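One chain comes next, on its own, written out as structure tokens in the form predicted alone.
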Amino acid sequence: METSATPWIEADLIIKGASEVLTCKADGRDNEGRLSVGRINDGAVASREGRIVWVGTESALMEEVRLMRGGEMLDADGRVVMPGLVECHSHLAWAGDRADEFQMRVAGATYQQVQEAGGGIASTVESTRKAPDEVLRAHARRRLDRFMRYGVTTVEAKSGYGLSLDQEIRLLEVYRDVALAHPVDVVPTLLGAHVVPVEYTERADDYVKLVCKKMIPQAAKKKLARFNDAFCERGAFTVEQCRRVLEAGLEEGLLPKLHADQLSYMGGTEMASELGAVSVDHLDHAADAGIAALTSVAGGKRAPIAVLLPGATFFLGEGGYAPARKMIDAGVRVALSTDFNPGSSPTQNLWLMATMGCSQLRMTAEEVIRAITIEAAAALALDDEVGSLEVGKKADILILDYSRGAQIPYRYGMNPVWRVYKDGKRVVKRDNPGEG
């Protein structure tokens, strides 16, 4: 008599003794429909080559998986499990330092003010021209080890402090370089579009020609970038300007974003939710209009997610944080992210916006450990890869010092990580976790 047996998931990877296993679902949510983690308790997960081959509860564990010939065996010990962090909105090389220009702050002068004094974007701009490719490569690797000592195993990397043909590309070349030899994933924004550089004073225009005749081809055609970005504000560019940037990208196979609504109202979120941008990003003006055009579907995409960068609001004083708790109300996908920039938010802990999300942007913790995974994935088009613990994805896996993903964001300004784990591989080891 012949008799069937379930056949071993093998796995090179075996995380157990988790208090909770966090699986950060795209499409999950609790029995009353609100937006949910996955918990599992008392859970483990494995992977295989780099990818989860396994998701379930301790008990379960040893029924269904098996530890190949040289593979690892963790114990959590009662830590939290939870997918790598998504950064998905960054400025990552730049060079300089702007800590004059918060002391003018403090005293005083608005955002604005310290741009048309020559400072802010501008500053920047001058000092990256002048540094040497090494020197940015430098400053790039050791911000995405930190990032990655936070936890972080996907980063957005913009352009934008180069404002000219060769030196946006250059930029971009930067992260290309950079990205070969590191463990994290560098997603790749062309940011032409920051500010109006000092050389076309009075000829915006002029400028975004440039941007969209020759610096946006020239990015597609080396594939030097996923995305294309502009920046829709008083001081840098008007609606209209901003949909031409946006359309040459979309002509050249460059996906939009867009930042909008951050410091005053320009109707910019309306009209990137109209072309289909992947995400809308700073939000803290955003008015009923583009709350509703970020729930619309535009040609057969899904939705724009709401990128909202509580660390900048924080940062500049000014006015008043993004309508999260509106947005979420009304169907938006809400995501969240550092900012990390030398101007509005030169900070890196992702684990501390999630504190703001529930603190100033009225949150729960269910949604901001989601808004700094999946969506803030979504946000790259990247959900169905990165993002969230499910079997076929990579396995970017965190072990975290806490107990309950509750203490998440109500540690505020802590580094909880205790391993980090990208593509099945161990690259942070942390022993005394909450130091930095």
Ligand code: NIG
Second form
Amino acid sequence: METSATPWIEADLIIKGASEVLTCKADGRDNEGRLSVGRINDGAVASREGRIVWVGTESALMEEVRLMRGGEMLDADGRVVMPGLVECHSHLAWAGDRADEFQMRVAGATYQQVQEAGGGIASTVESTRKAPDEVLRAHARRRLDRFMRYGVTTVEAKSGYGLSLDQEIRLLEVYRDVALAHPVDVVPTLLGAHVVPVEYTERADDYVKLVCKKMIPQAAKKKLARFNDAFCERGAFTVEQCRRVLEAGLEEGLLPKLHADQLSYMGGTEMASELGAVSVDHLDHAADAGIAALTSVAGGKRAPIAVLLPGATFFLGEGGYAPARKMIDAGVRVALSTDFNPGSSPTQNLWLMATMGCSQLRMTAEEVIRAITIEAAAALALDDEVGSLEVGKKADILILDYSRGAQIPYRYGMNPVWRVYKDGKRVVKRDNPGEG
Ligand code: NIG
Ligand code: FE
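For the form predicted together with the named molecule instead of the form predicted alone, what are the coordinates?
In what comes next, the whole complex appears, and the chain from above leads the way.
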């Protein structure tokens, strides 16, 4: 009888005993052809040197995978195992607080009225400009720690509260410096065109010129940003101004994103899709033409991901959740994010967005779980690296204190994280997740 050497896969981390491993593969589909999470019952995952080397059932594990000397074997003991979450739209570094403005809105003022009265983004710009680098770095670090405890292993971070050449570059440098010493991957985005700063009142086009001719080239030259974003809204920038900004970014190799159709319909979604944006975000007031644009593929690139931010809609309390069902049924790929920022969404709880995805946007559990993992990774053009448990990807792995994936959107407002592994190393250990 011929014998052949057993092709052992060597691993330095094995997580076994999962009630369900949610793989979240990009093209995972159910029997009816709908995008699905992909679930392995009684599953296990193995990694080596920070990369996933094996995913499968526990019964196959013992025959196929061997733990290397000094490696770690962990029993998930009937818990859910899934990829680290991807937070694909956040405003991470800013100073100050807008709790009083929230109360003005509770008393009846709209978000835009507060902005017109000199509050809103301008007030955060004022506090942020005054904050020393070290304070901004400390805020960013603490917020990354908090995201990590919520199971987020990749965070997109926008500038946008500096609004001058030096201040915007400074915010991006804060991200670069903090990312160097933090386990969470930080993906920087220049948002120079957030609003027109006070010094440029009535001179919006001059400010756009500054963004296009100075900020974008400098951010690109110093390799401080991967994406280039703008806020297309009344009181911020017109579709044409945003087009100039995104085109200037493309010339410098920065990938376009856009805040579009958040408070009113502007048509930014159509413009950004035409330019091949990687994502278009907010979309509460997107029109049918915008939804159609999100399914079309521009210049050989794939269609943009729709990043929906139900936390901002919820917190503004002005109604008008994004037409998620219509989008998904039209074939649009949808991601969810917190939009973490001091004005419209001061939360870092991405799990809560999954619940809002179900209860407010009428997305299914499968859709919202994908929306905070693989679709969010696609919204950062990082879906080859993170967002799913597949061989070759980063070993960014969560173990939740739940026994079924369906509990993820159902048990709401809490943090289900029991363990977080980033690049195959344990970075969070919470033994009583129910306690907050
Ligand atoms: O994504 N829409 C524009 N920017 C943020 C709000 C920023 C703020 O209010 O400070 C958003 O909702
Ligand atoms: Fe935003």
